[in-house]
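Only one chain comes next, encoded as structure tokens, the form predicted alone.
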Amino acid sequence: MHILFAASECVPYSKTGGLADVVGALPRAIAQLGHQATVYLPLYRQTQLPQAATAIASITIPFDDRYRFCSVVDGGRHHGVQYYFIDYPPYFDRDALYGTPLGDYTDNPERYSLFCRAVLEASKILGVPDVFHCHDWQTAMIPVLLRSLYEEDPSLSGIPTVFTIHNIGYQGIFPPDTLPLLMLPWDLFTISKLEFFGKINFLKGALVFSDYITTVSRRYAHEIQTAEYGFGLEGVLRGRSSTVSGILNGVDYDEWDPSRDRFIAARYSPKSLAAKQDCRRDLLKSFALEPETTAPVIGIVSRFAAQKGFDLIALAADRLAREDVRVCVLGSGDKTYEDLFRRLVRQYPGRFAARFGYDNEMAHKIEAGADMFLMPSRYEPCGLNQIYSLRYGTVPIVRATGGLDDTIEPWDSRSGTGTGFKFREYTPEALLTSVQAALNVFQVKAEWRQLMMNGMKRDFSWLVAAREYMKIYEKVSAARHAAV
């Protein structure tokens, strides 16, 4: 089969979060299974394409005010995957992908609608796929367009779409007058289609018009059908529950494995764990903490946002500082939480240390050098760092939500089973109780080693997820052909 992936970001070309990791890895796994995989992305300022060539010189995209003319750049074939980039500098040659510190770019609906229409037009020239696989609200117009303006296009009318929700908290909600600007018919502005509390909702459109909906963990697929986690779209998802599935994200073990990691001080594996202590000392030195301490080291690598549980950390931090622990933090985001960690570093020198911004090398050092990894998310569609932590023998402490609940099994000292520590109530007390349980087991070296080994043996490779996606691609393709 030929699967066309459309997304707003993808490593190594562009990244703001886990979406980029998924789009970087899943098509490669699909190609490994013997299928054809093509990825379409915007050509951002940060995108580096040293040997790019023009694939299509000009594509005309109509807007209400005037036409836009974009081109398609051939990014080449890598790891069996063909990459194409939609090039329109007025929209994509900017400092950031989605906005500035002051907020999202106001023309984001135009930017990503142009991208979606360009992908459809380019596919008619460069290769019509068997399935369009779209990711998050930035590509939501592809299924909407296919079932509206392109419904009678003989090249595309029978092509099914699979849509993946990576985080339902981001929906692409805009004023209703965006519809005519994008040359979309007003009959889409109904409660059964794109209308959402008087505005248009790109994500809702994709949920209505896609053939199948996936999200990035089994637990999250159930959670988003509830009022607590559905962000207003739970009713739409419940109405489509028979075509909603959760497929746990995989991880790239070529990049995240302590036996081959190029960023860490020493490599190690389940058969030889001693070098993890070298990584521990290196991490503590990197954060200007005492490298020979025997106190457990807790790592955090995250975007600073309430969704990630930083409001809980703020409430628990001073009590956590009373424990004999070292906390190494890497991240950026909400200024409130950046200021929190600046205060903790000043108030508890030698216990808290923080770096702000994203540093890939330091993220690897934390995974390898920490004893525990803290992820107390309010909600977490999948999460990747807890899975990285398992492979590195760094024991996760997580809240039992979304993919965190699916991937971490609670430690049971009687049976010697489990891979980490979980808490369910979203309270600082529950967080601290779970941390304390981990600290207690850390003192029992034989149990701690067993806990580490359990996690390091778990396999969350992308080929497992890719096979599940292939079943869905085949299902929607067969259903479309049967309907013709």
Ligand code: GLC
Given for the second form:
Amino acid sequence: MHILFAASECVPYSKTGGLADVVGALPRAIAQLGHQATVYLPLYRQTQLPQAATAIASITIPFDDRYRFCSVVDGGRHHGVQYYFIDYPPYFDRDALYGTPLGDYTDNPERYSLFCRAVLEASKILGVPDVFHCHDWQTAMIPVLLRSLYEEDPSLSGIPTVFTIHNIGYQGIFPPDTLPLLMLPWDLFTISKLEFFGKINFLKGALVFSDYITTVSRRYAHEIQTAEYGFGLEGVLRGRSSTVSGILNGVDYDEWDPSRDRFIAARYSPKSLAAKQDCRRDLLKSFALEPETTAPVIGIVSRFAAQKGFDLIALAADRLAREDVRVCVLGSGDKTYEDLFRRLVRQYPGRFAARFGYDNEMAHKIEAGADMFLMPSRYEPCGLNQIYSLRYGTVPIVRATGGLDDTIEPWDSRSGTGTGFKFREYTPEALLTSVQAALNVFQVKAEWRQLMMNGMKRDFSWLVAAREYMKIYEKVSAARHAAV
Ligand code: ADP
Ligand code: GLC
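With the form predicted alone in hand, show me what the form predicted in complex with alpha-D-glucopyranose (GLC) looks like.
Once more the chain from above appears, this time first in line as the rest of the complex follows.
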């Protein structure tokens, strides 16, 4: 089969979070299974392309004020996957992908609608796939366009779409007059289509018009069908529950494995753990903390967003600082949380240390050098860092939600089973109880070693997930053929 992936970020070309890791790895795994995989991405200022050639010189995208002309750049074939980039500098040659710390770019609906249209038009020239696989609200217009304006296009009609929700907290909600601006028909503005409390909701459109909806863990697939986690779209998802499922993300172990990680101070594996101590010293030095301390080191690598549970950390911080721990934080995003960590570093020097900004190398050093990894998320569709942590022998302490709940098994000292610590209640007390439990086990060296080993031996390779996706691609394809 030929699967076309459309997404707004993908390693190594562009990244703000886990979406990029997934779009970087899943198509490779699909190619490894013997299928054709093509990835379409925006050509951002940040995108580095060593060998690029023009694939299509000009594609016309009508807007209500004027035509816009974008081109398509051929990024080549890597690990069996073909990459194409939509080039439109007025929209994508900017400082950041989605916006500044002050807020999202206001023309995001135009930017990503242009991208979606260009992908459809380019595919007609460069190869129509058997399935379009779209990711998050930025690509939501692909299923919407296919079932509206493009319905009668002889090349594209009948091509099924699979849509993956990586985070239902980001929906792409805009004023209704965005519709005519994008040359979309007003009949999409009804409650059964894109209308959402008087506005248009891109993600809702994708949920209505896609043939199949997936999300990135089984637990999150259930959660988003409830009012607590659905962000207002739970009803739409419940209405489609027979075509909604959760497939847990995998890990690209070429990138995230301490036995071959190019960024860390020393390499280690379950058979030779000693070098993890070198990584620990290196990490403490990088954060200007005393490198020889025996106190446990807790790592955090995160987008600074409300989703990630930083309000709990704020409430627990004073009590956490009374323990003999070191906390190393790397993050970027919401200024509120940057201010929080600046304050904690000032208030508890030698205990808390923080770095701000996006730094992939440092993310690897934290995974390798920390003893524990903290993710107290309010909600977490999948979460990749806790899965990386397992492989690095860095014991996760997580809130039992979404993918965090699906991937971490609680440590049981009697049976010696389990891979981490988790708490359910969204309270600072519950967080502190879990941290305390981890600190207690850390003192019992044999138990801690067993706990690390349990995690390091877990395997979350992509091929398992890729096979699940293949079943869905085949199912939607067969259903479309049967319908014709
Ligand atoms: P999310 O996608 O919600 O941000 P995930 O756990 O799925 O959460 O993925 C986060 C990814 O982004 C990981 O690969 C993590 O290492 C990376 N990451 C997050 N913040 C930073 C940062 N400040 N610097 C470098 N990498 C980061
Ligand atoms: C989103 C989610 C995260 C998930 C990632 C990749 O950014 O917040 O939990 O791991 O997408 O699917």
